[in-house]
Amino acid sequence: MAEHAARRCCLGWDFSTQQVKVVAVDAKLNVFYEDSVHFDRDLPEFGTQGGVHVHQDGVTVTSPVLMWVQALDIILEKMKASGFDFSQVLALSGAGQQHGSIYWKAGASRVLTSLSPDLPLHQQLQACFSISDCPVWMDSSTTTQCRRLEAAIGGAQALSCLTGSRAYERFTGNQIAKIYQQNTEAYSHTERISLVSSFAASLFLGAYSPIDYSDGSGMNLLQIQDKVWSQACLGACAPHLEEKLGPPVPSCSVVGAVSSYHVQRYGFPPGCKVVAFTGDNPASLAGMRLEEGDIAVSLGTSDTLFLWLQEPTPALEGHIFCSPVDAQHYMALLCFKNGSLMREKIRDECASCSWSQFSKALRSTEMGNGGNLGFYFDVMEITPEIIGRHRFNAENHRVSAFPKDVEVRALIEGQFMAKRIHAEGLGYRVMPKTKILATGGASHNRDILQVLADVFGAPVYVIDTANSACVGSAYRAFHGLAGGTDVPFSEVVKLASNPTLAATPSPGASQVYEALLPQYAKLEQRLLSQAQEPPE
């Protein structure tokens, strides 16, 4: 592929649940190469479904470490066979599925530093892991460890204030605690514990890569204000944990150069820098190029909010991570389970299964919906923990039904008011320069985006995020190369193509929603307090 020949570039990697993916991004921030290896399809010998092994108990979920190593071997060989010119790679960085952990056996570091370029990685690293099938983010088998950790720190809110989140089953500290308790021998034979992100970086470095602040804040172990491991949390999880984790580093750190293995086997230049890998969610924030005060809304099966925060207020819901692109700031993550499936149900029930009819209903009803408010949770919601459909009229009295067009608007307004209320609960504030970046299926519907702009009082842009974690990793590689903490990330990515403006707030919108939001929040609280009572 001659067109790759003289393009200086950075590589962005993504070690996700179902595949390993890579993109090459040139100095003008254009993606000119991409490839992937799909675990179930390309590595069937590992017997995964959706990239994981779900155990008999239904709550333990793991992935084979060597599958990830072999996937990297395959993708690098594919790049080499395609004529990709590794000598032009200035730096690389990457993302890993958050919360997964890898356990390196005593002696593994010696193997890592003395790899032979004649053999693929997976053949040389076979005996390097004390746990061969590692827990990943889908695992929810650590409820006991979560309760123990919260009790040790003084409760769920105290843990959230310290580490950015209350104890979650998938978070790495709780997973480590379970391994220590149930497999003490394997734990004692472990010399280093990596996250998926720092593990992947280690494969390029030929040495253990440190955990970065941003992915490290998804472990229930890192003090997000001080950026150091919490001694209380470490002590509550397992002994000698600090030395097994190593010190955390800023996310834009250059952690070293690629190992001589990659130089000799693939032709990487000896000076090619490795910038700390981070989690897939932080890498996506970088890929979407969020700036201070911005918010990204992914409108998919479930809806996810990414927020840029200056002064977070950790809560019992949502997660606060250190920002992957600015060591002084933070990002927050909120997940809402009743997303597009709920929108589709109301479309089918109230708009004859037609999105154009659904849009028409939004256009024909007024902002604020005459004070009619609705909560639509056909499955148990995460934020807040409520189930069922609940409708209230302008007097805050329950009603059993709304006219169809009112129902449509009540759903969409309610979904976006909930997002704003819970974002503000984590310390988010709309600023004059705030942009909302919308992605996912519903971001194609301009009438839905108009309601989003009106409720938040900020312009909405649409952005293609098909490879946001990969592309964000390549951007972060350029950022690390440019000097990291000393250079604003926005300066490094200014050449990237801009998102498209889709909606601006309607005149008078802020007055309407400033009046409605407190009302909606009060009703939500009322529903929450009733949630423990038996249904009528």
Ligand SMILES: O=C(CO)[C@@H](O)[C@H](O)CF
Second form
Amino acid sequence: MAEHAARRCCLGWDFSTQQVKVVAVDAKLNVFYEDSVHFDRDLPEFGTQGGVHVHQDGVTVTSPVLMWVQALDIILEKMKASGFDFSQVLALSGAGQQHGSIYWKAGASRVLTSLSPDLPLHQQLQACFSISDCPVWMDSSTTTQCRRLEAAIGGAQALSCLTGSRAYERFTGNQIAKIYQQNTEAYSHTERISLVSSFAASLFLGAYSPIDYSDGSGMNLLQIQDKVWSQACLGACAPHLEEKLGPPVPSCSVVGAVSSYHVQRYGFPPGCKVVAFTGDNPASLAGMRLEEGDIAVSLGTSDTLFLWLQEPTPALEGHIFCSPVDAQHYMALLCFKNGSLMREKIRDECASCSWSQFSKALRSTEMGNGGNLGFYFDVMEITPEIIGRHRFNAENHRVSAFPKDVEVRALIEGQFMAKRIHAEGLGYRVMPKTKILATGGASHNRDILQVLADVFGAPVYVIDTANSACVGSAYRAFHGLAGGTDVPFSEVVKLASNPTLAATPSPGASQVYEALLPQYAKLEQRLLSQAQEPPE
Ligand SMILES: O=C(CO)[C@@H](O)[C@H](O)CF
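Switching conditions: you have the form predicted on its own, so give me the form predicted together with this ligand.
Below is the entire complex, every chain and molecule, led by the chain shown above.
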């Protein structure tokens, strides 16, 4: 086996939906080791598809907790067999898919603190969980619990102001409420409830790890301003919940050292620190090294925006989480369902199925598209809830079609104006130092990125986010090691390689879009109110 030269490092873990991944990052912030275990491929005995079980009802989605435990056993054994030198690990942190919940059975903490280094984790933790199939973020079976929680707190907007989001089916508080209502005995036999992130940290700690502020913001239970559990939300979900959750902690907290189990079985140094694990999206924000005023745009099947916010404006769309790298600030997530599939459809219809033709259409039409505006939602859009294709000319009159080149530009300008309008609705502001970090399939098309730069009036950089949650976790481990809240995260990660500049705003862009954005916003509101009118 190739021996890995001794190299002081931090480990970054990601317990995601489909796999467990790990990277080792050295003091110069170079990734020199990575590995992964895929649930479907490497643990077929659990019978998951995409790492989950979709139940017969089509809305309940779970993952077996022992599959996650066994995946960690496998990846640690793979690292050991490859000659990885665990004695060089100074600290570790990690990420988990957000919102999922794990239910530790009464007495499990005693097992966790007295693990035998002669046996794998999954053999020793077999009887430690009161719920074996854990609800995950793809579950949408808790609409009743969502309505009850919003009613208890004074409505959707009130809940959003308190916890950063209105009630969402996947959010953990609603999932816990469902388990309490439908499996009361299991709930009563539960001594601790973890998120996937704090569960994973517990496996390294050999004790229950606390929930961090950032991933805890995805539960509809944490007051994001005061960073304490909301007693009203806890009470509306299930009894004795606060004692089962434990107190939340700042995301950069050192929550302890790796357990003697890992020291004796794998050779971790006894002083190897564990920094609080967090959600995969907050960890990705850290991995992308987003700074104040920056915005990350992931142009994938659905388009996702990561925002850095100082003063958030909670709304009925999007999600606001406590920042994972700065306890005073916040991050926001906005999801736009009509992303790359919508771009591919218009490419096929208007650019002969060719991206080069698509780019040519963008280059041959002017900024602002002569005042023509389009809304392209072939599937029900999330942000906002509108469906269908809607076109308007410069006089704001609805038209049935655009010339092909105009249609291409109307799609891209519309997608990016919507992103700016809804980002600003959550409190985001473009600043002089703003960088737009683009990732995902469409970020390979320079002409699309040019429109992005023009609409936002800010430079666009491209970044590779393949391992962003893992790399962000390793960065956060260095941050925790360096003293956490006393040291700016940006200082800790300044040695990391910089993103590549791909586009800067065209001359005159801000005049064009400052005029067009309010018009787009008005038309969107018009469509939204028409969509909400009762059918005739
Ligand atoms: O639900 C989500 C965020 O709110 C997803 O991005 C999960 O974190 C994916 F694991």
